[in-house]
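So this first bit is one chain, no partners, the form predicted on its own, shown in structure tokens.
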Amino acid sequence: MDKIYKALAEIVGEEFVSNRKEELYIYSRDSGLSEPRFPDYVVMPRTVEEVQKIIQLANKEKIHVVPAGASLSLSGLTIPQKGGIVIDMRRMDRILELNRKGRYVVLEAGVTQGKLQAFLEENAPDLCHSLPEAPPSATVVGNLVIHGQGNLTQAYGFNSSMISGLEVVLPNGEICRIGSCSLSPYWFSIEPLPYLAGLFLGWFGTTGVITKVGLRLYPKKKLRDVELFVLEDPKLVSEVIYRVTHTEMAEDITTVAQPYPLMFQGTIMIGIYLTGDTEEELEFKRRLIWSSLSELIKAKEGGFMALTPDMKVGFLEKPMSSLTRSADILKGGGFVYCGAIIPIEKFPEALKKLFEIAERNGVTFAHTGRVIGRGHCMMFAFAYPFNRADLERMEKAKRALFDSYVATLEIGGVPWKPGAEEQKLILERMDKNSVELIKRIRELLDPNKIMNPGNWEVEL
């Protein structure tokens, strides 16, 4: 396959292609528990035209292609299950346009969350994007492709709902623009055209390679604060969330339940985030939220926990580094989770499942969650730390993770960013006509079956 290496080098330059095992090693795994698989090549394009040529080459030679951002999904979505070419998008890291009045930005697929955040702080300090709880090295497009969530999710829905345009290299090598950018120089909206963006979001790179994205921005308030509501009865969580979202005063609502530190054992903490341009605005929102929960407070079903300024610093950090530290409570460098998207009223059942799974598999656990939309659903994480030096603990965490995906489906939820094995569980339970439609779309767009094999593979 030396001719493939030479062809890739001609496209991107020899400096940006490799078939050396020590460099392929990096792309053969992620930070989760998926089995490693080595690619044959890794290539780092700089332009959409280079991506196009790589895809055309892959089609000609019938070589598999896996597009990758920062490979931080934890569920093996960018591990090359059948070898081939990994396209590392991180050289495509330009922020191409800021439309301040239209509140959107256009950027390439390799732009990281940290770079976009720093860019906005310098060039548009009154605007922000929905920032996920992910390392700054995570790519913006990578988060959008998996329907990620961020601090603005409660108000505006999944981060993928905030897209205003796409540029995609299709599996046949054609370059396609979606949204207003397909017929206008402006990237202001996907609607009211046919919603073609849905062909590429949630598909894990099996239908094309996203090279550019238009992303909506939102007002960044001058002040931000947090209130922590604590209760013991999981059955009351949906009621608390319903009342708080009904005020429409919160920027973000999160949930936490974990056995450590011991002071948190047996409690559920609901973080309610407020923003405002003045202290008066913050206080107005705070009063409405407190008032919405006054009956529960008077009934002694729950109450607000006093937070010192030092404690608030950690809660208000974006993204919260404390989540990373608490995730690795075993200090073993390992952490995995099943992100279950569930109806909020299913919270008690999900928490009970988490306790049962952890006990059955002999693992410790943690839960974090985030309200999506105004209470339309939530992300409930079944989370398990493990020690990478302890193979037995890793195996236990793997079993607990799989059980969590099964439990998600049992309670009527949908697994978020599932790995290949979990995708099979979903397809087995999905409406058969929907499965057939997935199959037809993939066959239509990718007749040579080169794109990220092992993901959303339909066998009827």
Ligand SMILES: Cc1cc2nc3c(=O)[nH]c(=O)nc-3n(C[C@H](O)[C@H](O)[C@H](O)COP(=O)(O)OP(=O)(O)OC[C@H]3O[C@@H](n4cnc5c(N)ncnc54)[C@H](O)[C@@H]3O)c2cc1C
Second form
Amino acid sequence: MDKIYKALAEIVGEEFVSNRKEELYIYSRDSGLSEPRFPDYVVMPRTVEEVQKIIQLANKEKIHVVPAGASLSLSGLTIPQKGGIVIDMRRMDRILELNRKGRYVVLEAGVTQGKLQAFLEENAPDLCHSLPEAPPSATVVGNLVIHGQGNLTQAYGFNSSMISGLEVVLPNGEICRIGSCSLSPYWFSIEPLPYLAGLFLGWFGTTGVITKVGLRLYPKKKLRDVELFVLEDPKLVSEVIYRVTHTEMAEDITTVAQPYPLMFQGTIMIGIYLTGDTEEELEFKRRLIWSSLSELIKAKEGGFMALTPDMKVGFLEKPMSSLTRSADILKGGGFVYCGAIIPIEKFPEALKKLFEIAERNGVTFAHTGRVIGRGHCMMFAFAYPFNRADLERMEKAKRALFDSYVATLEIGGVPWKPGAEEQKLILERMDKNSVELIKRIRELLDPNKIMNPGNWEVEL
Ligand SMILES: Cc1cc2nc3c(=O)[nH]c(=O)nc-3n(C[C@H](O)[C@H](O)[C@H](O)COP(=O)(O)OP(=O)(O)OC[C@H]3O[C@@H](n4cnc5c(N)ncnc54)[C@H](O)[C@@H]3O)c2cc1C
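Switching from the form predicted on its own: structure of the form predicted in complex with the named molecule?
All chains and molecules follow, beginning with the one already shown.
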């Protein structure tokens, strides 16, 4: 037994550490198209003290550390670029507190979306959190770290802005609390203290390991419905979203454009989700939304598509598993996407780029998008399915993906959850003083450079 393996086994118990090739294999890749790279060890801690000891050991031995949730971000963010220890957080899966009146929960970092969703359905059916379309095994914290989006993002912004407290093990092994929980037993708010949470969100595990999170919950209405507005002119998408968000009646607004099935070709579908405690409330909201778009309907610019109850089931499922299924058009495959955070007015340009990129690289595509805030911006996904048995198609999808990151930057957008290569594209274009600030923060927090190297790495 080598000495690091032995030390890790002393911290977490031998059952929860491995350096066996077949187990490391799982952590060497994700379901996207990033180059696999093997870690040297994988470890599954159960407590914050165990995480602390692992970080202390990593500092002493100068070995790299990569925190991982379910590794479902698809852009290689948990693939250890330079080897080291993957800390799989999924044994830390306790829901520690539910504060119903204050509408928040306190979770350990390994709690999955599915576990929290089921817990709330059972213990607080009138409350919900902002649920992404990711598989239920994705962790809540992994989603917050990458500034994820869910069904409440249209109303309240990125999921990461719904955090009400954090506990973090810093790269030097100190445990730090952020927000009201740093001076009170309550985890109700990050504000009005200095906004230290920003040191850990969007950093992809390069500035510390989050061990607990306080997460805001929101009213969950008893009924949910969807209306599908279909139009052909991409230039009108921002107008539709502006009008609908003005009503403040929608829970979620999504966009879809894809060449298959053929009846969808040339159209853009805007999914408008409504919730209400009664049929009357739903009907009231529906009327306001319809009337906000009546001029466009009269001008024959677009219209609502009649959905049968059967069709609605798929649209209303949370998370929407049909998204994954429709991405598997090529069978036996997977899909990758570049999530571009763009101003909504850039939708037509982004769509044009998507068509061009797909044609140039000889791949098929699907676009889905989600409005963020009351139309403040949107996530525009350039998505490409592939078949793992077809190496040529995988190469093509990879090239199309890279082109999509470049296109995002060209139209003035910001790539969401970029992989290590795409982070370089961003840093090259970023204001030099901002890049210098990133470098200084990393050096200050992580002088031994142990945390997830290869990510947000500034070579200056
Ligand atoms: C079909 C499908 C649909 C999806 N739909 C959505 C969607 O609607 N909205 C959305 O936002 N995402 C979506 N995703 C992307 C992704 O799956 C989710 O965002 C997911 O929640 C990420 O969680 P994870 O546990 O897989 O994170 P991981 O991939 O494991 O981790 C993400 C990042 O966080 C870091 N990290 C993880 N845990 C910690 C920790 N405790 N401390 C510090 N750093 C940590 C990792 O190092 C990594 O950099 C989708 C993915 C798929 C496959």
